[in-house]
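We begin with a single chain expressed as structure tokens, specifically the form predicted alone.
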Amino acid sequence: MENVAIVLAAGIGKRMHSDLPKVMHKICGREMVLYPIDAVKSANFGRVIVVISERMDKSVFKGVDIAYQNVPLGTGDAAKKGLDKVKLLPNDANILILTGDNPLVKSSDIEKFYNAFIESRSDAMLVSADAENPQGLGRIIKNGDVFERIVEEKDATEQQKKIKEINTGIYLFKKGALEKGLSMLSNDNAQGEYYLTDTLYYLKNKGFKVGVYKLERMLPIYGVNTRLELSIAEKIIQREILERLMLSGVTIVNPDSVSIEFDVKIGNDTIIYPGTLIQGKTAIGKGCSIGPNTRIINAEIGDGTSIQFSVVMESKIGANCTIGPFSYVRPGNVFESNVKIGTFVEVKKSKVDENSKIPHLSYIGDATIGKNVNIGAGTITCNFSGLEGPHKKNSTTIEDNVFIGSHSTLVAPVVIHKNAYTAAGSVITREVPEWALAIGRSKQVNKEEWVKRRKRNV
């Protein structure tokens, strides 16, 4: 028997007060809608159809089918759009429908729900739950234990609003029953929309078997509708990520002060200190020390590397490197092993080979630095003259075993060959040969008694 899941994700989400569609808001670095999609995939619903609007970024939805609902006419209309993708399925196929704004649903919840649906031989079934605060959620109306209907908040009476059993937005239908229920929908309600929930009421009145499966666990929220609920979901999923990492051998000092996104990978025996934010598809090796107060975005960090009080973006850092404190590693860098990037150093789009050091107070941009190079304090690569156009950057090449004296200015394009030195305070504008000492200072002139004369003339 074929199982298909339809994820409803085209809603605007007015209560988010955002130009971004609700389900595209991110939780721990990934779009909210991807969490319920993962849940249904893990529950072995082989085919997943996601109903979105055309203004949403389709590239987010990999490995699923796409259906479009461009006019927001409600969940019933969205379900029709998804069902259009599986018209050829037999009437006894099982159709799971859930909303894309429930990132806390787990595959285990769906599996238990599915088993209850099959065992009860129902034509339709929904997942309900008891909510501490049911405000804004559809209420389950029952006659004893028998399902009667779902009433949306805006259509509920004051008495009905006191009911705490709510609709979670998760349903299972036999395909034939779903088609029948959708054909009977009306938009005669406060919202002027076609409610998927009404299909259950119509089907029951037509003699179909409609059941309710109450969720075994109580969740703090059943769907994200506001920024406050978004933050609640973020906190729960963040805790799950941190627990998974800690159980795999990562030490996280004070987890309440650390933020690590969903796709981050960290090796065992790495320590994450307070105030650290790790984002994107960052991969950190074993035995590293990260933080405190560090931000890493889409970077690859080798084993044994230490990063503290620094920002690292879209760069590859080798093993046993030392970054910080107060370093700014901008995108496009490659550091080999045992590289030191020190205090108040900014590096951009540069390659630094093994055992080289940029200890402090320097800017290195568009440079290639060899092995065993020492960059003295206050060194600047002048990679942009402005003469070749607004975007043209020139490169600096520093070969192996070079010593750059403090407060050197390297005016690109320039090459400093192996084993050369530059004198402190030099402005280097020409190629420096191997083994040479380059001195690029202006001649010092001392004006004797100049200060005394100045004071007399004031």
Ligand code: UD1
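Numbering follows the first chain given and starts at 1. Only the largest set of C-alpha atoms that superpose within 1.5 Å between the two forms is called the rigid core. Keep in mind that what you see is a predicted model, and the values were worked out from it rather than measured. What changes on going to the form predicted together with the ligand:
Relative to the superposed core, K447 undergoes a Cα shift of 2 Å or more between the two forms.
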Given for the second form:
Amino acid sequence: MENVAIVLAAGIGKRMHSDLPKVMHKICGREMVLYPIDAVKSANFGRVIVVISERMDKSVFKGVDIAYQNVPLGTGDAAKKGLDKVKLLPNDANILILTGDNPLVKSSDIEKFYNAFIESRSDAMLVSADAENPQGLGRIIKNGDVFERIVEEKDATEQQKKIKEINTGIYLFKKGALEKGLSMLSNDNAQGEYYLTDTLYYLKNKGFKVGVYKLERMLPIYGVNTRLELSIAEKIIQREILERLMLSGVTIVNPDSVSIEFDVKIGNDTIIYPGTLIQGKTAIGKGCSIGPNTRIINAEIGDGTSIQFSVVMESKIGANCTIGPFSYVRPGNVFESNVKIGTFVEVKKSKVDENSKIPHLSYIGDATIGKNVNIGAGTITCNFSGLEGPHKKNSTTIEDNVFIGSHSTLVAPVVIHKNAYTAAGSVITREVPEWALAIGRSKQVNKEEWVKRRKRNV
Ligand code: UD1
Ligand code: CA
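Alt. form predicted together with the ligand, vs. the form predicted alone above:
The complete assembly is shown below, putting the previous chain first.
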């Protein structure tokens, strides 16, 4: 039997008040529509067609077919655009249709629904649920126990609005029945749209077998239409991510204060402290200590590393490093193991080899730092040439075992060779040879008795 899923995702989402199409809003770091796509894929619907508009970034969708609906004429019209992609399937193929704005639907819900559909030999079936607050959703009108039709909120009478059983926006059709139902649609309703929901009414009247499957669990929302509902979905999915991590061996202190995005990986025995936000494709090793109050974006962090009160972006950090408190690790850094980046230190596009330390108050940019280097407090790399174009940034090379005295100013491009020292307060503008001490400051002069003389003259 052929199974195809069509995910409807081309609507604008007026109630979001956004320039971004609704289903592209992110929940825990990924587009909302990817959650229902995941759910159908793991429920044995290997072939998925997602209906989007041309103004949406199609690179978000991997491993699915794309159909376009450029004018949002309604869910019925969107379903038609999806169905056009599978015209050649036999009439008894199973077509699952679901709205792309329901990130809370699970593959287990879909599996149970699918089994009920197959067992009942229906031509069409929808998933209903009892909603605590049904406002805005389509209501299920029944005659006794028998399905009659779905009435949208905007078309409903006051009496119908009191009905709690709603349409979740998940349907299964035999392909032939779906084709027939869609061909009968009109847009004669309050919204002037082609409603997919009306197909069920038409099919029923034409003698097709139409069923209702009631969802066992109650969800707090059955679709994200507003940013308030977006935040409700975010909270639930965030909790699922944190629970998955905790059950796999990650300690999360005060989970309500921690945000970790969907694709983040964290090794066991790592502890995440309050106020921490971990984003993108970040991968954190085992036995790390992260936070409190830390933001990490797309970074790779080795085992045993500790990061507190800091921001780390798009960098690769080795094992047993110490970052923070109050470090700003900007994109493009590679730190090997046992590196220390300390308080009020900003590092950008730099390589720092094993056992090197930048403990206090420094700016290091476009630098290559060898092993066992100590960078004194307040050291600055002057990497900006003041020019635009290819010579905008100049590099600083500091080889193994170098000692940079406090408050050194390293004017790039410059190389400081192995085992050299720079004297505190130096402005280094020229290459420093191995084992040398570079002093780049004016000599101190002590004027004996100067203070006494000054006092006598006033
Ligand atoms: C729809 C159902 C409603 C149900 C609810 C469940 C209809 C007419 N109504 O209402 O009965 O209770 O879902 O959440 O189907 N879309 C398109 N093209 C369009 C319009 C919408 O692709 O022209 C997509 C949207 O991107 C969205 C989905 O279809 O992902 C649902 O559209 P939405 O406008 O949110 O429908 P609801 O009014 O919530
Ligand atoms: Ca909706």
